[in-house]
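Shown here is one chain on its own, the form predicted alone, set out as structure tokens.
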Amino acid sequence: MNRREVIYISYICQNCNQFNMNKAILPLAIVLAAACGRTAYTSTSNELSFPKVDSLLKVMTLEEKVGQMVLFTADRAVTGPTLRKGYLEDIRAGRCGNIFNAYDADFTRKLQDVAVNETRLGIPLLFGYDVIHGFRTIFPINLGMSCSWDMDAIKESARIAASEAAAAGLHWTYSPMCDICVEPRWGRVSEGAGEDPYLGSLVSAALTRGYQGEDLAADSTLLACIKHYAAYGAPQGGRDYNTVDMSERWLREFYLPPYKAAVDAGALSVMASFNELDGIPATANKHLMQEILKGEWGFQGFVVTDYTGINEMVNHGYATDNADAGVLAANAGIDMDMQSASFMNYLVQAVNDGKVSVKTVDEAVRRVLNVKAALGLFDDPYRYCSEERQDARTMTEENLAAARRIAAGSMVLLKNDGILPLKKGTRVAVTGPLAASRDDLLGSWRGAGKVDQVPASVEDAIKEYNGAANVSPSAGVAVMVAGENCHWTGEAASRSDIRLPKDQTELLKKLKASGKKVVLVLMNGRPLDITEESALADAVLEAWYPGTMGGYAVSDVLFGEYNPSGKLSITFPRCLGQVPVYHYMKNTGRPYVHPEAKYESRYLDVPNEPLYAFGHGLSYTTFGYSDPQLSADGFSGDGSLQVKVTVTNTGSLEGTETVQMYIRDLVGSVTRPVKQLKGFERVTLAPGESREVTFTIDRETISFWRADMTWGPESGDFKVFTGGASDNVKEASFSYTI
């Protein structure tokens, strides 16, 4: 069937409003679209199956096929080492049928007309772009916002987000960034959730269905991209891009399940890792990718590779040349191939010479065309495409004020003396080589935000806040706004020293010597080594790249307008020798217990302990916390108990705290972590007031991997530990039999 042929078929549709039907003939992809109807795709749905991709697959050439297996990035950003200046004629010739780095809607329209018009089937693209922590409203960088340990804060930035990029054309954000990390030199660790599985799987769910909402066919929505599968958050030496290597325990026990969350929370793309993974890179891993990811999980949606990652398994030594590269990523289950053209140039040959078969190409395609179906590209391919949507849409006064709320509740109160809140009238002197930057606001992978849409850095929401007379250098108290460049961290910036760069340390020390109240606003995308600032400073506040908005939240939480109440998703050490330090480590045959003994496991020159623990973060307000107390002494089977626990705010201010609940399992067929993260709730408490908090453990509460490599729990004794921070709990004890 061409084109023409496709006349007769278009009459069946003469009553779709949403097509031009004086057009005297309709793209075929199109016409199929109409006639089959739409089934929309939601998160809750079981399959995703539509007969129009069946239809066309029927009359679409090898040629046409291995093109949507495409995915080439336009001009619009640069996001990797390669531009392909050709990527107009290839979308019109049917090479290429997807595209990343174009946005606004006039941009996109533009585009999406070739590939609707201009080529046999008028297949619509899909456009992809780096939506991370906000499209041009920028809220905190994702490690900052996982510390808020609010969910609903964390999913309502992802619908801002959406919101905006779907108004600018926009259809796939490369996120949520699942990786699970416990290394800060490596860059990325800004854009994950931090250390723990069960944190980051909570924040990995939350923003999937704030991406994608109930329906992803709505114009408001994105489709959601799993990344970096696998175990990208592990590389050695922390360096971007290099080697992961772990048991198979402890990738599906600790690494595994914040990716497998946001496939049960319905997202529709996974990108492959940069990394290898037991020696075969994630791109031709059948693994991690046929055995696991589309055979265990069930995922129904398609498989991405990252930028040019295909032709990168010639370097790491796994592929012959990119032809055979090409070759293993498809055969592997690969279903879409970014940027290194492989698929494009080779895959057609490939397939014509035995060494992929059409099947498998048939089953990509599927996959990729039941994806944009969903988006509902075949009903209106231009329904992204709105000017007037995209101006009513953006940097709204509603959007502002989220991602205001929203930094505010991201950061971390380290240490504070008693100097913090500032009272408003206060005379402070406000320092720092960041305090007056709006660029560092935003931080790395900031989407299309725009400095000059940053309405004020924090020393000029200080001033505004606080009357410009009242910020002079001469002032008692110094707020010194330090950290870390915004450009050393993100991607393909990993560091080999984490603490702050020495001129920072010595304005600190001059402020603390000249008799100053030091309040240390530290701006960075990792933990630091900051144990000799942190001893120098009366106050220490985390705000991590606080956004568009950063400045007044920064403000906000100094002057007491917000009540600090984030709590750290990643340990900070005391020195980089201490990496990697993390709350469920294990113990050793040796245990540092005395501290007059020499042949325990400890360092000589640092304790064991981190400078600030996982869970901490403080109040200017201060809670206290009963005992823990059990409805039962242990359980059984498919039984449960309940821990509870009795939390008071024993200050003077309203406050938020992050209850938490921690389990160890004493005795296992494989040696257990000290602590597991298990549950947490956050309860808001007036003065004085005093709420009972409940956790319920049942059998998976307790289930790991066992020593046969089944998932479940063994009979045996348990603590269970409540309290503020992984560091500060109390604990109870109970058992259970299988």
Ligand code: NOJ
Given for the second form:
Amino acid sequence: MNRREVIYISYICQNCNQFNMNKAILPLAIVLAAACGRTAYTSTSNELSFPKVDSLLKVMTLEEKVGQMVLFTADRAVTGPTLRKGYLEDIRAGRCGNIFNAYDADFTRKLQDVAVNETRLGIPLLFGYDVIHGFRTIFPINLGMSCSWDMDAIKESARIAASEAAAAGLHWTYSPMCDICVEPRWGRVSEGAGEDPYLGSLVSAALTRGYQGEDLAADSTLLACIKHYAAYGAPQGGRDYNTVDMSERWLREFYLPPYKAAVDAGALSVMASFNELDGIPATANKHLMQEILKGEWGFQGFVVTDYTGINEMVNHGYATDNADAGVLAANAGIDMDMQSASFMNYLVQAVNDGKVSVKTVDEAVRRVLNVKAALGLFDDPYRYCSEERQDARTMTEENLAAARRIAAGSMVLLKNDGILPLKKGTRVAVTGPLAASRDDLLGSWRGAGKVDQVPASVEDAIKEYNGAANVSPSAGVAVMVAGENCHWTGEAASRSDIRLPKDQTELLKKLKASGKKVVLVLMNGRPLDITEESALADAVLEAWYPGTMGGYAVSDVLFGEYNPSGKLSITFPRCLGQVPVYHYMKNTGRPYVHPEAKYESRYLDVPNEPLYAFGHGLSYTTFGYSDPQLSADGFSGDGSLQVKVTVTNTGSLEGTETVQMYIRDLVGSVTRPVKQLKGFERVTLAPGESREVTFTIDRETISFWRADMTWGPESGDFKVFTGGASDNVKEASFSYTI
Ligand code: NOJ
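Instead of the form predicted alone shown above, give the structure for the form predicted together with the ligand, please.
Once more the chain from above appears, this time first in line as the rest of the complex follows.
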């Protein structure tokens, strides 16, 4: 037995003495601790099974089992509408086996002490928190990070977040957020990876791997939670929590892939979304939870509701009361109740009344305990609480350097008339409502990030780099930092207007009228309608909310210390009237091809094309593309073909380009998008340097949900497009025979 096992056994022994524990339990608990301690769950393990969890289940009372299905907030952070003062008593009474919104080594240790030393079985608590884009070192918002198209960087951000959070006693993060979104009104578009299922899947897998690492029980990793399952990113009208309805085909093709990718990457928890889907709230949706998630995908972890999601089914008009809602949720495959207290208050009775089976409860508890075991909590319940590690690992120089680099890599240069990069020492005016703000740099869902730990606003950073004497309101170049107050994005922050506030547009006009060149730096969490401002400004840099080191990162990009390489992961519309507008739209029966035609699919007042297309993003250098060269005219069966494209840095600076590949299936048993992202590669090239990039197209690349709802390819003709943005590509053709 190792030291941790001995420690845990001593907890069990204390329990026995203190509470006169049934003697039969002691050996079981000891064996449980020893067995759990030896089995490490890795992201590549196929099976999550701890036989001694089954033994523990045999000695648990129904009340104790239900306690493991309950999750309450400890209110260190407030992330929902209800608070719960009695959570400590609930832990002590064995009614609550899981806590969220508690962090810091000392606080979590105190709570863990109660669970381990004051409950009959001493089962450790699981501590969860919203570590969304960093814990103390804050990275750019997730929408921003997805614009880096850099999976190593995204994974690194999650690894650092996990190492800081795990040292503060946390086991579990409510990330990755895998919600595909084509709706800029929705405030939570900021938390996801944008509009595309292919890119979104890579991002959700990278985040999962970054959090969970190779060994879930390591003291630097966190359990990931896939959310918000499913289709939360498609609320009608963009209003948060609103109704979602889409065909099964659309759901599977465009919305489910990122959740599935995170399951495949080993994530062991899933959060049900607030919304209904096809008339059934996700929280009671058997099709989503049992048939797809636990059935088709073989998910082995547990499913938690979102905040009060069970009780909200009464408002949905799907349950008569909170007790009924709990029954519906448990029977649909929900394993843990976040904050509704429905399981705590009514589930034992529901089992006694025969409305929920013991088997259902056992299955849920087994899933929860298996994950606790995989985290090593039976081995040492305190393994994650360490003041020393917390100090040593938090906001280190390395973490801050990574945050600065990742922030710069997430920014998208939308427009540049040649004013950027600025030369060091150029006199600039720094203005705009967000120029001096440190708060807004952090964005929403900022974990435990603190404003007073943000070293510099954009204005501070520019002064520091450029010399304060060179920053003056009378300068001929203005850097205007504008956008949205960070509280305008995130949860419950939908907007019906996606334009900049009027006073910002007026300021921009004034600056231009005074004869200045204007660089517009935007900080925001959604695609905005910046049609007017974009025409006025000489350059536009989309900086998102760039995090703790964001002030420096903006300065790095403006002055060319970092050559921008971000590409939009979501389309910027010309105006709200175009929404939804995204790159994988269908052709329709009347595509708009004749400028003067009336009966074609178009708007009378704006073009169909967005302001900035998916995949767009400029660099301080330029790139030239060859035509795509195919290795064959076509392929068949399980074969493949290669697409080669040569990219050349045609400018005078080293730069990184994201080479993108899109596909179109010309005729299908169901209609196909005119363009769909199917591959990309980032290449860094010196001036004049060329690189051949090769993409492989195989049956998976061209597979889709066919008319009979099976996943696979169809014979026929295809187009492949390669280029530096979805609206800037060259094409070739090939065929496929099944
Ligand atoms: C509600 C949010 O929808 C979810 O994303 C979050 O993880 C939980 N609250 C917990 O804070």
